[in-house]
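Just the one chain here, laid out as structure tokens, in the form predicted alone.
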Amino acid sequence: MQTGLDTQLVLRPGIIEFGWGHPHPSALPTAAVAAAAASALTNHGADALAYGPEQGPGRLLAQIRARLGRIEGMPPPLAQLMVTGGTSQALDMLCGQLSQPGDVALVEAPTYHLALRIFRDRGLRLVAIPGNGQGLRVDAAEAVLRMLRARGERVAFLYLVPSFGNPSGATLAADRRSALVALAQREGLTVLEDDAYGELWYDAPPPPSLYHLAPGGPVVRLGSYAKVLAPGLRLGWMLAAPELVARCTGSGLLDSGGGVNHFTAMVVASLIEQGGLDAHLEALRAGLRARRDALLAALARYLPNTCTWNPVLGGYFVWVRLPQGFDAEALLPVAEQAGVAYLPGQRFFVGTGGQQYLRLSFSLLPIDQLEEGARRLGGLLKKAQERYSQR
């Protein structure tokens, strides 16, 4: 497994790392990304790499929105539609066209973690939402938002990650996203939408998509290329009201240099238009249901049976429930002695709460460390587990 200054990959020698969210190397479609590269440098020569449209290259924007329909049953309108150099440059861009230093941004939790960030870079003050195992409350969404707006607070949108959610796992069932998006019409609340892990279902779709429910807004969605096919692509798309779309693609930062990541989007559309995203996908959800299987039983193996963890149906994470008492950020240290290492709870939520999870990555490791990671992490916790009781 590669790591050095070529990748953001750190791997230390003798711990095993669940914290990474990261595809194995062997998961990343090398061949067929340069079998397109070569396709779209030899069919469009010039144009792929020239300056793009701000709005992102035709082929691809005609080939994302025939794969929504065939997906979904009806492509959105070319007006709704953008690329993007990613879901985080996407946030950010958000971010500076809907909200301003001070205003509140609700956020499920827990939450991802990397998006939390964005949100403090650009001056947001986070408020955050609860959910469970069918993910974000509506009724806990409604009372808070009308709480800050009685204060005279400006609330800028709510953020989550609906399908397969990062970290817990959750996915909001149908009822709550159709409550959801009438909130948001009724309030003229706008939700982004984080869809990363839509398409990396193991047993079952998940429900439409929010925007599927509400076309043209008050929901924005956000996808990625970078969980179904390749993190370094840095490659994305938007969906959202014509005139969102057409306050983004207006911004002087598209204005000066055109389309962002234009190569790369004329490859991926190259890719597509030869059936790779197809092929790719159903190996790629084959080799990560393999890791869930292999994590799920080590886990039932070798953690005590005080530990609990949510049902994983798609994504990349295992949310792991500790026994009464126990801080997974205080553990991670003797966690780390003992040769492996997780995401402690807490970093996915705003303020306190979490103390008590852990996050869990399989797409990364082999299933080999994925059951001896398991081992070591049960060991540690089960010796923990035995001094707490001696108290």
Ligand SMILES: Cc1ncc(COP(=O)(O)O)c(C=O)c1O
Given for the second form:
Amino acid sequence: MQTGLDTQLVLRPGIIEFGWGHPHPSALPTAAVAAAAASALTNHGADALAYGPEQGPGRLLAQIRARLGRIEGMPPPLAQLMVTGGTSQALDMLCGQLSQPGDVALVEAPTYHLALRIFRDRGLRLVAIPGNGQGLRVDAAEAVLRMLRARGERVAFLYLVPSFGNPSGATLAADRRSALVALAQREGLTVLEDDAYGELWYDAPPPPSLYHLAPGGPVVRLGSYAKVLAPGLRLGWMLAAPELVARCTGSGLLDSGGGVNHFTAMVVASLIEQGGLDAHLEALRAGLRARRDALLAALARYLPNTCTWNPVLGGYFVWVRLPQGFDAEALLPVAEQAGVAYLPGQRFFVGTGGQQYLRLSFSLLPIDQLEEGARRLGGLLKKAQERYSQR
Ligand SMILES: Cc1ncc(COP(=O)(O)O)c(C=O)c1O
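Having displayed the form predicted alone, please output the structure of the form predicted in complex with this ligand.
Full complex below, order starting with the chain above.
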């Protein structure tokens, strides 16, 4: 497995790492990307190596529109779409466009921990909105928004991962999606819909996206090729109201450098034109579904029956609830000693919360390691439970 100087991944000898939400190397489409890169250079060489248009290359925009049209019934208008350098870049760019330091960002609890870092880097104050198995609680979002505004606070946006969320795997129910969009329209609240995992469904697709419920309205939808093709591409797309797209494409950064990651965007356009995305996605879903099944079966076999987890219908993660009184952060060094690592639930919350949870990612590890990791985790949890009950 690749690790070290040329990748972000760091693997420690003897430890089964459930912490990394990265794809297994065999799930990366190296041959398809090589063929697409050759095709982009052969057929569009000079254009691929030029500065790109700020909105992204027309070939990729056309492919994104056609694909979304197929999935959601209607292609989005061109003026509502732009290519991004992936969701992380888009979130940072949107902070620049939509917020000032000191503003509040509303975030789901729990939520993607590294989005929280991007918001903090931009000087935003984070306020959590609770969620449950059905996703974000829209009534709570409304109450908090009203309370903050009554105090004179500026709320820049609400950020959430509504489909197969990181870390909980929860999907926002269809009725809550409508309620959230209605709230956003009523209150003039911008909603950032991070759709990193929406296409990674294993049994059935998620409900229609928030953006789709009110195209060109208050929702900004972020798609990424990191999870459906490869994170190293650093490529994604954004759907937003035309004014916001125009503000982003009109930025000094894009005026100076042209569209982000233009060469990669030309390569991905060729890959999609050749049918490579659909073919890859099908194989990817099958591989991830097999990993999910293996991990869930191993957890059921090895974890104490006081641990629970939600069904995993898509995405990369199992969100395990430990017995009452456990502290996932405090337990991590013990787990590492036993040769297994995870991300403690606390990291996905603003302020307090999450002690009783841990996130296991099944995207990176081969099936035998998923099973062995679950066995090690089960062993140490049983021991910890015995110690706890003797107190
Ligand atoms: C919910 C979520 N959003 C965004 C990202 C990062 O997206 P990108 O690689 O497109 O910057 C991740 C990666 O783990 C993620 O889990």
